[in-house]
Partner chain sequence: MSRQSVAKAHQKIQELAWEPMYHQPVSQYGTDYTFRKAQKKDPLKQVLRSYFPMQEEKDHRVYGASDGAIRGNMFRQVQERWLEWQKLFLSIIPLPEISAARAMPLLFRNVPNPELHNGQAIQMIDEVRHSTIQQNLKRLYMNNYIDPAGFNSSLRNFQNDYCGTIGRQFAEGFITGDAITAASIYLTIVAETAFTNTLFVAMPAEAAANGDYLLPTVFHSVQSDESRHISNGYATLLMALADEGNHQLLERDLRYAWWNNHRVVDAAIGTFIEYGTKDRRKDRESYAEMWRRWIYDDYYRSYLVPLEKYGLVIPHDLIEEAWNQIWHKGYVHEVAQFFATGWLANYWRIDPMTDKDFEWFEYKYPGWYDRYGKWWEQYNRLSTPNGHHPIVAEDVDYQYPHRCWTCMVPCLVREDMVMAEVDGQWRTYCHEACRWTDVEAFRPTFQGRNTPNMGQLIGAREWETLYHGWNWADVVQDMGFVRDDGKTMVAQPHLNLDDPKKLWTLDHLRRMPNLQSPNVLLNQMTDEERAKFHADYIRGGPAGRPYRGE
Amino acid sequence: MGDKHRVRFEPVGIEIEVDEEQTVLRSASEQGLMLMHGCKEGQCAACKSFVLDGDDIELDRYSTFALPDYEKEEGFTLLCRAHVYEDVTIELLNFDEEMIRSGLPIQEAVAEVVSIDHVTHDLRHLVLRLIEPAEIMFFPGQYMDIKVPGTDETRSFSMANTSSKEDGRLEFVIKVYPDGLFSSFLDTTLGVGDRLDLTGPFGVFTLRDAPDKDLIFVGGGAGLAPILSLLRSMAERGIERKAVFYYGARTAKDLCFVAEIEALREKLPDFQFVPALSEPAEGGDWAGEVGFITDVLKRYEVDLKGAHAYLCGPPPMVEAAMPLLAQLGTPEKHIYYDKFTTTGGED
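Can you give just this one chain, in the form predicted on its own?
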């Protein structure tokens, strides 16, 4: 371990000590602070902050789309990439004061594969059972890092279930990419009974406590997993907020968990599920919505000033939905998102 330095976060007035060998974000997470973040790989900009005092900061490799050179020169930084070598003061640009102190401890775990099911041609439902420890606490909507066996690499996947308390299980919905490091291993090598190393939980894609606010969920691909976790949690807890889940897929064969999601209306009386296909088969029997999911959202919604929105899926979908939701009136601070990146993030 290296030397430690003080990091003060404003405007919340919280101070922590950070080891030079750790990023600011990882150190904060280990100390129970739930700072805004997404990919942890310098790609999504969710953790972008401003350095108020101190300049001896070095960044691990990152994308200049997340932090352009001119912003870095102005004093902006990415907490998931930043190593500090002196005491610094950092202004959090994106934070939730109610959540910041509610972080759960980051744990190392070993889990065993229970099942791997093909739910579409390129989505897999992976179920693990925790061996050590037997339970990991997480908030619905969070994710774990899974180590790719035989490498030093990890990939991040959101849980689709709500808790590991009863049976030690963690569920994931994982998109398979032709050259994906973990997903290729998942499809060609991993089997029932094999063990995996995990670290977590991470992420701030969690349901905010605002019983008077309507909910809009927008998902695509494996972005189904954390939204399914949130919806399952709402059903378990009896949260009866008005909610609509817009889910985009190419064809009907790309839809999964449809029966379960539609059955949630039995416990969530003010819930509506709106799947849409961008490329429905000609002559098929699809009777639902057609088009990109953002176009469908625009057709359905007129005024979302009183709503909280949760977006999860491929970056192009998230990036298209964010300005649309703002245009429809959703306050920017109440648009919560997870971008599933394909390098370092959700594989």
The other form holds:
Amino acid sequence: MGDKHRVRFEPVGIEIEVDEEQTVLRSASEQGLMLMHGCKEGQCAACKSFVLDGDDIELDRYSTFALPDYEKEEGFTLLCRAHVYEDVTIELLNFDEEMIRSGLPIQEAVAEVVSIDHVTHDLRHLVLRLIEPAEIMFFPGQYMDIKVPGTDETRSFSMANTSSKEDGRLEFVIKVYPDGLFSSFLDTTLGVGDRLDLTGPFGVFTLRDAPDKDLIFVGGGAGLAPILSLLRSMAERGIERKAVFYYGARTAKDLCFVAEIEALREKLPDFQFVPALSEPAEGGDWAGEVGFITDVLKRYEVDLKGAHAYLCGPPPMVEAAMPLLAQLGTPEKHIYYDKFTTTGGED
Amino acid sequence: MSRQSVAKAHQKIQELAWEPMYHQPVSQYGTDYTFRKAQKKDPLKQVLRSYFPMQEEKDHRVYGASDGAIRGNMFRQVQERWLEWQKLFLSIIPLPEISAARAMPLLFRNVPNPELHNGQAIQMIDEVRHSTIQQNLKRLYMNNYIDPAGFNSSLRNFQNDYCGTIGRQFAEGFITGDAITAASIYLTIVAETAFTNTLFVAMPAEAAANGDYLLPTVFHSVQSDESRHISNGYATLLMALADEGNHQLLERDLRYAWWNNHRVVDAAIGTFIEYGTKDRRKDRESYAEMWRRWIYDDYYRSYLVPLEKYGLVIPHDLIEEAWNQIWHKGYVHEVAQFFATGWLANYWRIDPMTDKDFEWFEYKYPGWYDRYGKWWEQYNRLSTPNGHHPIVAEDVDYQYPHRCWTCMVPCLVREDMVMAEVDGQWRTYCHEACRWTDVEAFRPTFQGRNTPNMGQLIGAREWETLYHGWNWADVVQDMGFVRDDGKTMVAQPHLNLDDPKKLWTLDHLRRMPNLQSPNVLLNQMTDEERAKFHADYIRGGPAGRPYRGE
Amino acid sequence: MTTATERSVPKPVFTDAEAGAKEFPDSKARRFNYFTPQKRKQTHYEDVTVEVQPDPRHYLAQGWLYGFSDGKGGYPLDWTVLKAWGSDRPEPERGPGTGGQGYEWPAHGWHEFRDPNEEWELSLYRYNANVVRQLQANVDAAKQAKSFGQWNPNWVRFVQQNVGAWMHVDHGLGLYLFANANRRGPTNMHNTAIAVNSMHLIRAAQDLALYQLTLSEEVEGFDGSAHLETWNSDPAWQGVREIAERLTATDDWAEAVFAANVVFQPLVGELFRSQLVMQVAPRNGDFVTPTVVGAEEFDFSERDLRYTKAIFELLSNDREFAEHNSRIMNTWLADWTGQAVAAARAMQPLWSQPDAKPIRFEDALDRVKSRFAGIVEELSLDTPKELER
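Condition change, the form predicted on its own to the form predicted together with the partner chain:
In what comes next, the whole complex appears, and the chain from above leads the way.
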């Protein structure tokens, strides 16, 4: 085996590691990525893609009809023939957005607890490190099922980070309910170093490629996690779409990660952050918006015909936001939410 | 044009589509599939402003290479064994290509997604390109290769010879019947995505090994267009899968298309590659090895299987069975042996196999000699006229096979032959899957469901019927496979052009017994005779050996 | 000492399989012998197109192998009501001992058609690649010369709405009439010519769309989506739209091609392109739009019309069915001309939109009518009285 390098695929934002001795296509397919291809012999051009970043790429023998020199010089490449010798970013030209994601293998994993932090009175920031396998590929916005030890029950939680590449890290934001099964376990039993069984990734709450569409995020509570993941991923990938995040909470002490989200504006020039409180403390120093987050959104937005919306939060919030967005013109098929996240808290 | 603007340009041309207000476009092709309007994106963004110059550039390369081949006297190095088979291949292939062009409109009204129609229109003109560029290659062979016979009569030959007929169903399957079955599943999902890999990847390499570097140029340029077609097929398949009501039809069509492609394409390309080459290096991949890699590992395991979770029912059994046919049942060898048996009814010359060939076959397909070696020795012995008949009329331990009514390749793997009385006629089938295709799939109902748009198998599907009771000389003359002296045959069972006495003529054929149609004879039998015939037939083989009793 | 292992590669062998190396029967027979060329010597075009699509009336011994659900296979001659000599002869019946001979080549008159443009892949890509390259050079040059900046607001509006609306016609006919008809003609020569026609139109539609895209970027206030409203609801365009839709709704492939290229294009297409846009644009300071629209005009007048005339001239002079065909084509003329003239008249308001005016509408209409009458006469058909509406 040779050295390994990172290959990032845009506009889907997927990253894999590729051994120098393997072609990119082969490696992607072993890692569950469904990339469009045909002959695998460098002849049919079905896997032709564009190299956005990096140039140390060698190609096995291929047909110059499939990749003429002038295209190669412009930056096109054939994934079925390409070996990479440095980290590269490749733009896929020929792909089906739904299908490519469907290829991610659903895996069973074991992870251990790195930390459990109280980020608000009822939200916990749970950080895990994967033991076996050491890494799981997922898309920002997806979730894992975590088994509640000692039971057959699982609970679904979205990742708040963007990849488990670094140290097998998985971050979650979890709301604790007074008598919730996982909540009580999380607050009373679970400790650093304990192991958990996970299955995943699942879910379609992933950022769709549409460079010319504005983005509206609406979230609150534990629904912050997947939105945070999407925002972090946009910052990493330099996606400069116009975006607004409407973050709703009851009181100031229900907000978390505010400083990080504010700071994202440095990397995302067209990003606007609108936190709002429905019940600000009397006489408190809250200078932001007041009201239900949907009402705030209604005050801010007039026409969302050209927008894609991503919703994640408590069911009443999601239920109120959907008709409002539709009324403002957002096409129904471009309002994205994951069903599990709207089923609310715990039984 | 900068690359960035390709996406924008592609986006802009989507504005061209419009919903009719006054009249609906004509709807001429039916399907039993249902599609919901969906905004499935055209996965491969192609704008004509960059497409035309790109194709023109490819053409420059192709025609430049043609000039180069002539200037470099390529034909002094070309193996005749190889080029003779091109008389068959290049007589067939321009029709499937042009038929693929013709198939595209079958999708327009049936797949309600204007964005895909653009891709289909470009595929249409790609296919016009392929058909005419292949005709041109054949013309070049005719003009520059030692023996133009068979090339010069190519399209007439193709249309009236049984080998052409076998190849022709590949083309007609694209353009008739249920529009989605034909133009999407059979054409783009199976024929193009699975089988053109062996066609267009394996053939050029073999051509080059035999001194022909023009075919690689033409076919690589053709294959570089396939990506668009693969994408078209994939997009339509995903749309079809989205509607559960289609799953039963998809299952039916994948079974039919898979099995028919295997029967037809493996017969032809397998023979060209294994029996049309002089390259007998032990490390050259055999057709079976290539098949395993491209069709089994790649198409089956990495293209089809992942679609299973979307409800696609994959014919795992038939895929395994196709491999079984190629590897254990000698499908390609049986076909090549049959072509050589019937050399006199064809329009190319078939070179006998030598010891070197025998050695290679035995190495690649252990047990080959025991099955086929003796017969090929007989073929060699009988190849020049010396008072005997052509091999088909000599006793060489070979039973002339019955035709498969569905795929029209004969029932060569004897043990698999199935017989049925269908539409008032006794028919033979090479395999249960072919019987199923005729009796169950191509019918107006399928598993109790109405399929009013499904096509039919039509035509005089057994070639021998046409010539039942004819003298062989008249048969060959009727088909026109005679050279310009009026008597020397186009076909020959050897490559020797030096000595006119070694060339077979119509006169040699006059002395042969008349041709008999197996199917006509089958229908004349009593039920008992037929049952006995079937029982014996399936105990015959391998290599066509007749059953001679316990 | 080491012995290098020999590389495993196929070895070239001297075979001398070159033309002329030996003499034997057929050794000089180097031309396709299964068809009669139109002229003494067969052309390259004929060699690559003729007979690729088979015909059960001559060589196709075993007949078509797959049928539609009604049992019809291949390319039924009755997909048009027009007939060429021999059309009515039955397909040869096949059965035990019939042999494979059909009628002698050509079994019927449809096979006599040759595309005078001799289109096949080489000519198609050369021609269209040249067009797109030239157009892009024109547009780029205009961009660099900042010539779009000189357009007055009325002209900007004219181009965004009307030139924009026309691309829908090209797109609709290109895909749903011509590409559709490439499945329906009786010979490969017909269907190849029709497929080439479809690419001209689809390319022209994209040329116009991408030109619009450039204008949106270059011209302050150019509304790149204005064409949609014009096409959907401007009364001046609804006549054009209705006839364009009716063309795509025509089942008989020959009628559709005839109505589009003999009636609609001369009376409506050329009226709009040659008599309006190309005339009036320069007067309004626009030298680029005429080159874009002109490319399409050239496709039609120099190529598409030419093959169309060749198809229908043969039929109106057919040795067996001249009268039958002429009668039907005259009915088509009467039917389509009335609607085409009405569509043309509905466009009249366009003539008063630009600041600098074109020639009078009535004069423009007279010009296209007289050109149309000339085409009809060349086809030995009657000028329909509907022309005078």
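Numbering follows the first chain given and starts at 1. Just so it is clear, the structure is predicted and the values come from calculations on it, not from any experiment. Between two forms, the rigid core is defined as the largest C-alpha subset superposing within 1.5 Å.
Core-superposed comparison between the two forms: the Cα of E74 travels 2 Å or more. Once you line up the core between the two forms, the Cα of N94 ends up 2 Å or more from where it was.
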